[in-house]
Every structure is written in C-alpha cells, then in structure tokens.
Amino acid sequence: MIPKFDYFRPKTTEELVDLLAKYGEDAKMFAGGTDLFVLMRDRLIRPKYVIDLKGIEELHEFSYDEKRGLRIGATVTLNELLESDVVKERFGVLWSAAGALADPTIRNRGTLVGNICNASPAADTAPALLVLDAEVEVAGKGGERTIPIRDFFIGVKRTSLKPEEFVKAVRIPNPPAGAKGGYYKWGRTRGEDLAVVGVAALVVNSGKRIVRVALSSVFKTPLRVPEVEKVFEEEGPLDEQIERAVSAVQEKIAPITDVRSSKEYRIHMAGVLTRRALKELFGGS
C-alpha cells in the first residue's frame, strides 16, 4: 500500500501553476508515475498532494518544426516517441535512448519529461538529450524559462526546478548535417534493468569530424565529456582519435561502487562502450 494522498487532476496550465503556488514541496506530479508510485510504496517520499498532468492538453504537445527541430509536451510517452519516424529518422540517438528504458509495458506510460525530472544518474535518455542540446521549458508562478539541459541536473535525484515550477517541454533543435548516433547501454541482464553504464554519442564525418559523448551511471548526474569533443578538433588519424576519447572518458567520470557494480568495472565498461560507439557510428567494425 502507498501513504494516503489528496488527488488533483488540473485541466490547465494556470490551474497547475496555482495549486504548485499553494501547496509547494508537499506535492508531486505526475504523468506516468513508473517512478513516482514506486518511491511512494516504498515510502521514500510521502507527499501529502499528488497532481495528475495528464488532463492538461497542452502539455501533450508532440511537434517537429523544420527550423526550430523537436519539441515533445511533459505527458508524450516514451512509446509515442518510438512511433515516430522523425525522431527514429532525425534524433536517432533519442530513439535509442527511448528503447532501451524499461520494457514495452513501462514505455506505454512513462514520460521523457518524467524520465529526466526523477534525475536519476542512471536516467537512459538524459545522455541522449545532452549530446543533443536540449531545452527545457520551465514555467510556474513567476513566470516560464528555458534551461539547458546541461544545467538541468544537478546532483542525484535533483534538479534545478524550484518546488513551485514544472516542465511543459523539451525542445530539440536539429542535429547538425550528416549526424548519427546511439545510446549503448550495458545492464547486468538482457532484460529491463537500470544501465550499469550508458554512453551516447552523436558524430558527423563529413568535412570536420563532430563527437560529442555523454554518459549515465557514472557520475552524481548525467554527463557530457566535453574533453571528446576538443580531441575531435584537432586533425588525426581515426583509431588514434577514439583511443584518446577513450581515455578522455574513463579520466572525467567518478563513478560508485554499489549493488549493480564496481566502480573499477563502470571505468572499463565506460571506455569499452565509448569505443564500441565511435567505430560504429563512424562506420567501423
């Protein structure tokens, strides 16, 4: 059984903005609540309102723009995103992340907005929004803002959101001519499983190369190793450019030891999954 709450289920986004401004740390929002519910039967938070943001349409949103890319609404599940060919055609590594999370059941009603507010370090699409250059838009009683994703985080299981804001959306723009990428994902089963580590990365090999890598499960908070990206500026040979990547990771990350793996093994699997990525994407074996 989970504590006993009071249920609101707000129409509109000033309804929302409203019952944020009254009620502050003692509610939780939800639109798919695979993680809500969980830490709530488990009694890990015990919020006295919960708030259902699935009557609001607004936050349904789910646009491609040619000019201004992706924008996907708080309450878009993780299964409408893979149903998309634009995203799996234009935001691969997004389609990637998306699949690898959970299994078929949990994806039918989990969020990417959801995904990324519980901020865990582990979260599957986080990196993928981050080799991205994601948006967040922000709104609550004093206003809307946007704010990078790299920003978004800011330690485990935080955010920079102040208690009386939501997110109505992320926004992607298009990745740059030619880019490819994928989330590679290593878990202790086939099966659904948190990543014992994640690697996203997004590369274009016409003219200059681009890399860019991001990673779960290796740091208090998602992260982006913006040291790839300056071995890529400089000219070289490929192979010797990847092993440089390589250890550009596995020198940033800080990962824990804990129940799933050691922190020694989250080092070697973070450079054996950069690596994988980068032939791959760069069209090796």
Second form
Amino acid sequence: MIPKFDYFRPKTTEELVDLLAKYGEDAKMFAGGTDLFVLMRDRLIRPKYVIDLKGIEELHEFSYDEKRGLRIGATVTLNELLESDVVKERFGVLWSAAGALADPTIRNRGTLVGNICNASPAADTAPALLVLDAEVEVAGKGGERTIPIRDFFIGVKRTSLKPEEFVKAVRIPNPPAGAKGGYYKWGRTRGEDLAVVGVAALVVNSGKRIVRVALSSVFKTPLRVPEVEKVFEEEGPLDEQIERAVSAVQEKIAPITDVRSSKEYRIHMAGVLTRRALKELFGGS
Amino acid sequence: MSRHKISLRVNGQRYELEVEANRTLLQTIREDLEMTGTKCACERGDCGLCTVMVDGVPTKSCLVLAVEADGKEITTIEGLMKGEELNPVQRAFIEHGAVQCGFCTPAFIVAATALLKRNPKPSEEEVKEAIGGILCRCTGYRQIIDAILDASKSGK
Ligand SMILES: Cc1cc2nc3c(=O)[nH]c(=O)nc-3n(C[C@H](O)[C@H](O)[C@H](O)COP(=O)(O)OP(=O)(O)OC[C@H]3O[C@@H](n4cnc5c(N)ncnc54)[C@H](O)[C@@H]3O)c2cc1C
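Just the form predicted on its own so far, so send over the form predicted in complex with its partner chain.
Shown next: the complete complex, the earlier chain at its head.
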C-alpha cells in the first residue's frame, strides 16, 4: 500500500509553480514514479501532495539543434531517449548509460530528469551528463535559472533544487568534434540492479587528446574526476597516461561498503573499468 | 485523500471508476476489476510480475497510479485470447513447457506479446533484453526464451 496523499495533475507550468509555492516541502512531483512510489511504499517519505508532471505538454519536449545541442524535457522517458538516432550517434555516452539503467520495462516510464532529481550516488545517467557538461533548466516562483550539472548534486539524494523549484529540462551542448564515449557499468547481475561501480568516459583522439571521466556509486554524489583530464593535457605514451588516469580515479573516489559490494572491491573495479573504457575508446579510432 | 473519476479500457471493455489517489493500477486491475491473472509480488518494480500493457507498452502496474491510467487502453493476460483461441505466445509457452510454478507466466506472455507486435522477428539477444525486467524464480528462462523465439517464427 502506498500511504495516502492528494493527487494533482497540472496542465501548465504556471499551475505547477503555484502548487509548489503553496505546498513546498509537503509536495513531491513525479514523472515515471519509479523512484517516488518505491520510496513512498517503503514509507521513507510521506508527501501529503503528489504532483504528476505528465499533464504538462511543454515538459515533454525533446529537441536537437545543431548549434545548441540537445534539450530533454522533464517527462521524456529513457526509452524515448534510446530511440533517438541523434542521441545514439552524437551523445553515445548518454545513450549507453540510459540503456544500462534498470530494465526496458522500467525505462518505458522512468525519465532522465527523474534519475538526476532522485540524486542517488548510483544514478546511471549522471556520470554521462557530467562528462557532457550538461546544464539543468530550473524554474519556480522566483523565476528561472540554470544549474551546471557539476553543481546539481550536493549529497546522497540531495540536489541544489529549492523545495519550490522544479526541473524543466536538461540541456546538453554538442560534445567536442570527434568525441567518442561509453558508460561501463558493473553490477551484481547483468540487468536491473544499481551499479557496484559505473564509469562514463568521453574521449577525443584527433590531434590533442581530450579525456573526461565520471563515476557512479563511488562517492556521496556522482563524481567527475578532473585530475584525469590533466593527465592527458601533456603529451606522452598512451598506456602510461591510462595508468595514471586509473590511479587518479582510485585516489579521488571514496566509496562505501554496502549490500552490493565492499569498498575495496569498488576501488578495484573503478580502476578496471576506467582502464577498460579508455583502452576501448582509444583503441577503436 | 483525493478521489478521482477515471475512464479506462481494459481488454477492449470500457470501465468508469472512482479511485482513491493512492490506488495503484495493479490494485485496480486485481481488486476493483477482479482480474487476477496479473500477479502481485514485490510491489516495488523489481520482479515485473505485474506487467501489463498500457497503450501497448509493457508497464509494471505496481508503480503506476490508477488515476494515471485515465483514458488509457490496458491489456492484461485475460485479453490476449481471440475468442477461444490462444495467441501464438501462449501456445508456444505450452509447447515448450515454459511454465513451472506459473506465477511469472502472465507477465512473460504479456511482455513477449508486446515485443512481437513491435518487433516481429527479434533476435535471441532482443528477447532477453525485452524480458530483462521480469523474474522467474523457478529459473526456467531457457524454455521461456525458446517459446518466444518459436512464437516469432510461427508468423503472427
Ligand atoms: C526495479 C528498479 C530498478 C532500477 N534500476 C536502476 C538502475 O539500474 N540505475 C538507476 O540509476 N536507477 C534505477 N532505478 C531508479 C529509477 O528507475 C530511475 O532513477 C529513474 O530514472 C527515475 O525516473 P522517474 O521518472 O521514474 O522518477 P520519479 O520517481 O518520477 O522521480 C524521482 C525523484 O525526482 C523528483 N522529480 C522528478 N521529476 C522532477 C522534476 N521535473 N523536478 C524536480 N524533481 C523531480 C521526484 O520528486 C522524486 O523525488 C530503478 C528503479 C526500479 C524500480
């Protein structure tokens, strides 16, 4: 049984802004509900008011522009993302992360924005958004603002959103020319489980090497490791650079031991996956 | 708690209901409409046994509110036969012995029927991917996969 609440389905963002301003912390929004209703059923949260975002057409916008890049509205499902050729071809790291999340039935309802607003350290799409320098479009009573994704996650299940704010969309600029990317997820089973460790990597190997790496499930928030980027700023033999990147990752992360894995195993696998990701992404070009 | 009038079609028949906000689609199907083919187990999206089609799309009905189903077309295991005739997936499950205790069977058949509608000739990988969100604890996946592949060959 899900505990009692009042249900609202606003049709416009103005109505949503008013509801959030009125009910503040007593209200919770949802798109797919695949996080919210599990938490409510387990009585980890008990909102008095539950607001369904799917009635607001504007939040379902999903567009690509050659100059501005991708814009993914709050109610766009993960499977809608996966069906997009633009995402697959130009934002490969996001495409592979979305495909690694849960299972296809959950992805029929779950959304990218729900995934980041839930702000689990294990959120599979977060590392991809971090290496892509995504931005979060936010609105509320006080107007609109944009939060760079690197400032969005502030703790376990905590974001920099204020209670009366909501996310309209995630914007992702075009990655650097020639970029290739992938998300390497290690779990207890092949599907439908949160990551023991996940590594998102973005690599450019034409002329100057550019490398960005971010991880899930190894820190209190999803984590980008800028030290890896520094390693590749100077020239040097690739294999050596990759090993230095692996060390940089393992030094930076601070995983915990939980039901999925020990802390030591996470540190080990973060190294294995970083090495695998970089070798594969450099190897193929 | 708020109450909501909803109108939905289930297996081709229209129902007008009034539901409380916290009612799940799964509860409405099983308790209000008394269609108990759809199973209730984990109620947290893990096991997939409550899978039904919402507008043709496989959906875990334990994580959907009944009020969200307003205006939707729902298909459950009860809606797959044409008259007295089993659908190709149902037939293949019998032929392959893809049923052990049977508790997960409705979900697999609903998900497989939806898959074959969208992708009539799936590869084995695609079959595995499509049923990845449904758990069989008798661990008889081999027969289930074979049955779905066979149903895809039978043409319909
Ligand atoms: C069986 C199962 C397996 C799963 N496996 C994975 C996995 O492998 N990897 C993974 O990362 N996740 C996993 N999840 C978690 C979940 O499916 C994802 O996080 C999903 O992307 C959430 O999207 P949603 O639309 O369903 O979120 P919702 O439940 O609708 O919302 C999630 C949270 O975000 C808030 N929120 C939603 N939209 C907004 C908005 N526009 N503005 C502000 N706040 C908002 C909600 O209030 C809520 O707190 C799994 C869940 C289940 C049930």
